[in-house]
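The chain below stands alone, shown as structure tokens; this is the form predicted alone.
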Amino acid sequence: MTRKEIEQRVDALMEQMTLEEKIGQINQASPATVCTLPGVEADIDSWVTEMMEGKISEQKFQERLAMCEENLRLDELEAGEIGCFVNLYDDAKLAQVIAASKKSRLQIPLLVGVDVIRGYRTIFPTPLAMAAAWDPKLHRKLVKTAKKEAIVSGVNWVLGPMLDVARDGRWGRIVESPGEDPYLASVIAKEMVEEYHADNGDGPMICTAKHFAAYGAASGGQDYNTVSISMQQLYETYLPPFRAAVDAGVDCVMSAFHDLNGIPCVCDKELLTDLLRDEMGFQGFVVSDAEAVKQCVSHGISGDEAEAAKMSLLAGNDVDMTSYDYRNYLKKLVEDGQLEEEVIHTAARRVLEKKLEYGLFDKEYVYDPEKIRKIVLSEEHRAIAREVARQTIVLLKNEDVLPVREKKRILVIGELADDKEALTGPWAFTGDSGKTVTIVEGLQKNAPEGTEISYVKGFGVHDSREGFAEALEKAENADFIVAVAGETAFMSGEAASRADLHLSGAQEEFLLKLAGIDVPKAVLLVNGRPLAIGCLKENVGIGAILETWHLGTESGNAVADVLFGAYNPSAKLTVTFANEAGQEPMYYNHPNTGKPGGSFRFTSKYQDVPIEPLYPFGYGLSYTTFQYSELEVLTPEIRLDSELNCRVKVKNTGDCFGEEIVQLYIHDKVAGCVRPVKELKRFMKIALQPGEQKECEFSLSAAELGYYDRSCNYVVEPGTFDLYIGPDSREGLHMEFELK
């Protein structure tokens, strides 16, 4: 359907719509929880709080839940009062709400939005882990698989990708982010949006870039907290992934919870209209985050929810997610002369245009449980998830103990090794953790013939020490030890900020005791954020450390592939690991200072921790080794209207096949504004046989060497630049070049 045809159909439709029906299109609802006992109000948030505070037992909490049921708001759907739905994960119930919307007077189809962050039923690694593969093709595989499963289940709108650049490991939602670098995040954004829009037989899908904007810069790494940054920082660090998504044609942008420089994003006209629409050219619709409209009252920016609804809509926030403030107040605001109906008309029109663009009026969703069962969590999809997951595992340390070969008795220790929910990880609402392969299961299934895999819990994520003695005794008689430590599923994610980045409970205590046993061992980390694990890195008794993140459905099989050497790890960190939480936010592309950190006292550093990070951005080892040589710039003269072309040779100097992620950084030595010490500009993943050498060539335009000045004007200045190409942001070859 052409743009003109879409506009004509929307015109015809809106002529028939009442004001209430237009408001319905910009009202996003979720199921209501109601108590089956008369006179008892369902208040799950309060019940959870009471349980967490020890005021009621988990059994009592479950008893209360048993008295509740979901109200799918079928009457409201049939009345045309709901245009978008969210937070419904049951296929049969999704079919009910879709059918109810079709009974409305104008039979306008429903937008069914779901947080498909890491796959739909087949769960892939967390976004932070996915980014560590440095391979956009893997993001396309994730999207293609997730899209296929979601569409067959009735979902037509994905509330992702999440594009918040995040530089503070204390922030729980760093697990959902692509990491700390705006360039890498931009590449990921482009690939994911394009794949959501690709028609691979299942049709394209509406997708959402979130959270706009600078949510990853929350003060102190504390979720929902205020963000105070310069506009220059906004433009250089936090906007690039969103620009890439907009340029790729993203359909929807989600406004963020927090206030940005004093104005909540959901009611910030300069952000949502002047910047996003007028400057960046966004053509789709804006949806709030959950209940963000009503939270304007809590922010103190509006006196009541009616004012919050008016402010948000006028700012350019088209759809209200689950505040119900648009539904409750917009009609009266129009009737009282406080709001022009045309504003509602414009927002509703944006939603309807997307419904027509994606053919929702012409598609009849048919609920087919048998078809769903054949597609979701299929063997094909699980194989893809396994292939992807093993490419996100980062080898942080290896003293010639991995891969594991010719070990007859392998002992696995740690509750996380057999915790399906933890290995599935956060933001996997649509998955089934019961289908996740644990590390214990994966090692048992994939161990070489004759190898015995045994398991003892030994230690947990929290404070229990009761299993220490048994585990340490069994460790003495093992040939190899795999200790699994880290975080449970909900220790990272939304509302999961942490002030302490060490391993929680008695985990460090146990691992240090284990380190004293003279048996080869590897520690596997299951976590959603960079942790302060200096005690493991420096301890000679810990032979290897693998960062295995939360890998999703195929966790155990992917870990086994790497541990037993079926796959040589190639992933590299996309977030800096600080020595201590007190160094956060710590990131590689920090600005120059007048007194860079050094041994002299009066330099920029903390006195009680090393200046260098524990592990730098871009870091990751392999079972083989790589040598970089002969870095050269190929362009004889680089001018403002030309390109920088350069190359480097990379050789596999080890004795096994391996993949290397070659990274290119630049630094503007003298500029009109203080510049970062390094900036990632290109990367390339190459595969090399033992002894093989490849020339890696890179090209970037001179325009990409510019920056935003204090007035947010993009400028490119001639001068001298540093060029670095190497295996991470700290190591590699260096030379200078001139931009004339």
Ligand code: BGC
The other form holds:
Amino acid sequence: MTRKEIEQRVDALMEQMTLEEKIGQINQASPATVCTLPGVEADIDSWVTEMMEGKISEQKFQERLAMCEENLRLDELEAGEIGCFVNLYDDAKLAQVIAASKKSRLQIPLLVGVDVIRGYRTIFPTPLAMAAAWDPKLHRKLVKTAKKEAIVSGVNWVLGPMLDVARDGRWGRIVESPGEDPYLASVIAKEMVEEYHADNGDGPMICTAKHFAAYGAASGGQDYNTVSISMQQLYETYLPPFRAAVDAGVDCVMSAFHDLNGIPCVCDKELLTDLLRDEMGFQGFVVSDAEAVKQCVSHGISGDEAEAAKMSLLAGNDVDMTSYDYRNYLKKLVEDGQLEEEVIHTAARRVLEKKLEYGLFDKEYVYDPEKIRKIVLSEEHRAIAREVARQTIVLLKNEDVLPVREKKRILVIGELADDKEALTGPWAFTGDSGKTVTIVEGLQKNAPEGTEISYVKGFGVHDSREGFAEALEKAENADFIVAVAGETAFMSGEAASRADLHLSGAQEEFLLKLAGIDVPKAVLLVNGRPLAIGCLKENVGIGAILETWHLGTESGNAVADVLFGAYNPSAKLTVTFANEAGQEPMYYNHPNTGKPGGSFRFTSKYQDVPIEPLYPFGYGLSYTTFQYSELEVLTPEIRLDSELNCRVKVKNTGDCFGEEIVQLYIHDKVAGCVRPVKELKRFMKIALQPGEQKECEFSLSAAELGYYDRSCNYVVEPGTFDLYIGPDSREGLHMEFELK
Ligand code: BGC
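Which structure goes with the form predicted in complex with beta-D-glucopyranose (BGC), now that we have seen the form predicted alone?
Full assembly next; the chain just shown is listed first.
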């Protein structure tokens, strides 16, 4: 349908709609939970808290949930009071709500929004892990698989990708983010939005760039906390992935929970209208984060929920996610003469336009449980998830210990190795953790012939030392030890900030005891954030560390592929690992200081931790080695309107096939504003046979060498630049070039 046709159909619809029906379009509802026992309140939030604090087991939580019933709001749907839905993960129930909305007077189809963050039923690695693959093709594979499973299940709107640049390991939602670098995040944003829009058999799908804006800069890494940053930082660090998404035509943007420099994002007109629409050119609709409209009252920016609704809508927040403030107050505000009806029309039109653009009026959803069963979690999808997952595992340390070959008795230790839910990880509500392959299962299934895998729990993420003795005794008799430590699914993600980045409970204590046993061993980390694991890195008794994140459905198989050498690790960190939480936010592309950290006392550093991070951005080892040589700038003269072309040679100097992520950084030596010490500008993943050498050529336009000044004007200045190409943000070859 052409733009004009869409507009005409929206006009025709709007003419028939009552004010209530228009408000319905911008009301996003979720099922209401009611407890079946008389007099008992369904307080799921408190129950989740109790479970996260370990006060009740997951089983107890599930038992309580079983006492609850979901009210699907079918009456409200039939009355045309709900235009968008959220947070319903059951296919049969989704079919019910979709059918109810089709019974409404004008039969306007429902937007069914779901947090498809890491796949739908087949769960892929966390976004932070996905970013570590530095491979846009893998994001496309994830999106394609997720889209297929979600569409067949009735979902037509994805509440992702999450594009918050995150630089503070304390922030739980760092796990959902692409990491600390705006360029890498922008590349990922573009690929994901384009793939959601691609019509490759399953149809295009509505997607959402979230959370606008600078949610990752939450003060102190504490979730939902205030964000106080300069406009220049907003433009330079936090906006680029959103710009990339908008340029790729993203349909929806989710406004964030927090206040940005004093105004909650949901009611910030300068942010949602002046910047997002007028300056960045966004043309879709804006949805609030969950209940963020009514949170304007707790922020103390609105006197009551009616005012919150008015302020948010006027600011440009089109859809109210689950506050019900638009539904409850907008009509009255119009009747009282406090709000122009036209503002509601504008927002409702934006939603209707998307419904038409994506053909929701014309292609009716047909619920087919048999078809769903065939598509979701299919062997094909699981194979893709495995292939992707193994490419996200980062080898942090390897003293000739990995891959594991010719070991007869391998002992796996640690509760996380056998915990399906932890391995599935956070933000996987649509998944089925029961289908996840654990590390124990994966190693058992994939071990070479003659290798025996045994398991002992030994230690867990909470404090108990009960299993230590048994595990240590068994460890003495093993040929190889795989110890799995880290975080449960609930220790990162939303509302899961941590002030301490060490391994929780008695994990460190156990691992240090284990280190004293003279048997080769690898520690596998299962976690959502950079952890302060200096004691493992430094300990000679621990020969290898693998960062295996939360890998999702195919966890155990992907780990086995790397551990036994079927896949040679290639992933590299997209967040800096600080030595201690006190250094956070710690990130590679920080501005130059006047006194860069060094051995002299009066330089910028902490007294009690090393200046260098534990592991820098871009870091990751391989089972082979790579040598960089002959860095060259090919362009004879680089002018403001031309390109920088450069080249480096990379050789596989080890004895096995491997892939390397070649990274290009620049540094503007003298500029009108203080510039970062390094900025990632390009990267490339290459594959090399042993002894093979490749020339890697990069080009970037001079326009990409600029920056935002203090008035947020983008400037490109002539001068001298450092150019680095290497394996991570710390190492690499260096030369200078002039921009004339
Ligand atoms: C999160 C969003 C999510 C929404 C709906 C909120 O708590 O911040 O990212 O899309 O819930 O589940």
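Residue numbers count along the first chain shown, from 1. Remember, predicted model here, so these are calculated numbers, not experimental data. Here, rigid core means the biggest group of C-alpha atoms that superpose within 1.5 Å across both forms.
Practice item. Tell me, please, whether between the two forms the C-alpha of Asn713 is shifted by 2 Å or more, with the rigid core used for superposition. Key: No: Asn713 shifts by under 2 Å between the two forms.
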